[in-house]
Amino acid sequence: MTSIALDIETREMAADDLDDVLVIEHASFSIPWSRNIFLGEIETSFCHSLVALVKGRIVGYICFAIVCDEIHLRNIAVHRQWKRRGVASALLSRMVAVSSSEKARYGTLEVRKSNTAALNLYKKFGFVVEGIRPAYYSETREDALIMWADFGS
């Protein structure tokens, strides 16, 4: 089988991208976010809500907050039929590149504990297990591992 490189996208998401946005949430997650959590997170100030595009077609996306000096991963997904294609990277590298140019040094997220293929991408971008939530996702009472990174060093 032959890989071909992806030319991915990235950029602001907007409300007229929600549609695109949602049917990935609610393929991704048994618990997912409605629209108005998603428009929530475009109209504030600090939180930075991004979507990745091949060839103008929405493929995944990614929100985060900015706090201080810090990051905080609030949601990322990716549509099943580009899953291991490089959008997820494409997503964290953009993230980690904004994180950068507002100052923001460290970087912090919640996943399950049983996400191996999640855990695995974030130890890539320099995430480590600092801790655990104890039954944090509420439909399976499945631990969430606390993730940190200091893309500072």
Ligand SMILES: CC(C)(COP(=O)(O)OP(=O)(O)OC[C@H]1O[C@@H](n2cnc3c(N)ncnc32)[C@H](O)[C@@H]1OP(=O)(O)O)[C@@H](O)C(=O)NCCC(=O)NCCS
Contents of the next structure:
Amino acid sequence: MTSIALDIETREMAADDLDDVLVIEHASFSIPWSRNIFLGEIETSFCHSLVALVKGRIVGYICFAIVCDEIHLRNIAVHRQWKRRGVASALLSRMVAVSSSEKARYGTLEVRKSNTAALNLYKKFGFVVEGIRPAYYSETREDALIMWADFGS
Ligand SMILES: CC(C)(COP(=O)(O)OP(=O)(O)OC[C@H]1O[C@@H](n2cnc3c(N)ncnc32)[C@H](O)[C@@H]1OP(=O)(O)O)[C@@H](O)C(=O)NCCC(=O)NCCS
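Write the structure block of the form predicted together with this ligand for the protein whose form predicted alone appears above.
Full assembly next; the chain just shown is listed first.
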């Protein structure tokens, strides 16, 4: 099957987006973030939250925080109907662009060891596994891999 390239827009997340964001969040994670957590991200000055839209419909989002010269990727998810169409890549590209404008050279994140889709995605953006947090995810005691990227190299 040939997939047609999507016209993906990105913009800052607003409180009015949260009904749509929470549908994707609940479908994506066993322990989803609450509305209040997203509201906190939107309202915190060093946090950035973006949504991706296709034809005006929210199809994914990303949340990251910038502290000194580091970006911490805190959350990213894509609606199941729009996966593997470049939505997460568009969101990560925006994050990398923000890192450049904010002079944040390094990126870091935690990812479940078994999350092949996310691991492959992050590797495409230059993240490498630098450490492990044993049994980091409380519900399954799965390890988290700690990944870092040097956007300045
Ligand atoms: C991980 C996730 C965000 C990827 O979103 P996406 O929009 O489908 O990703 P993209 O289309 O931009 O894919 C970019 C690359 O990621 C990798 N990738 C994405 N999905 C993959 C999959 N199912 N299997 C293997 N690699 C995958 C590929 O390298 C892909 O490039 P390619 O399509 O050219 O091969 C999405 O699967 C998702 O929402 N997962 C549930 C939430 C989650 O796990 N978030 C991460 C928490 S750490």
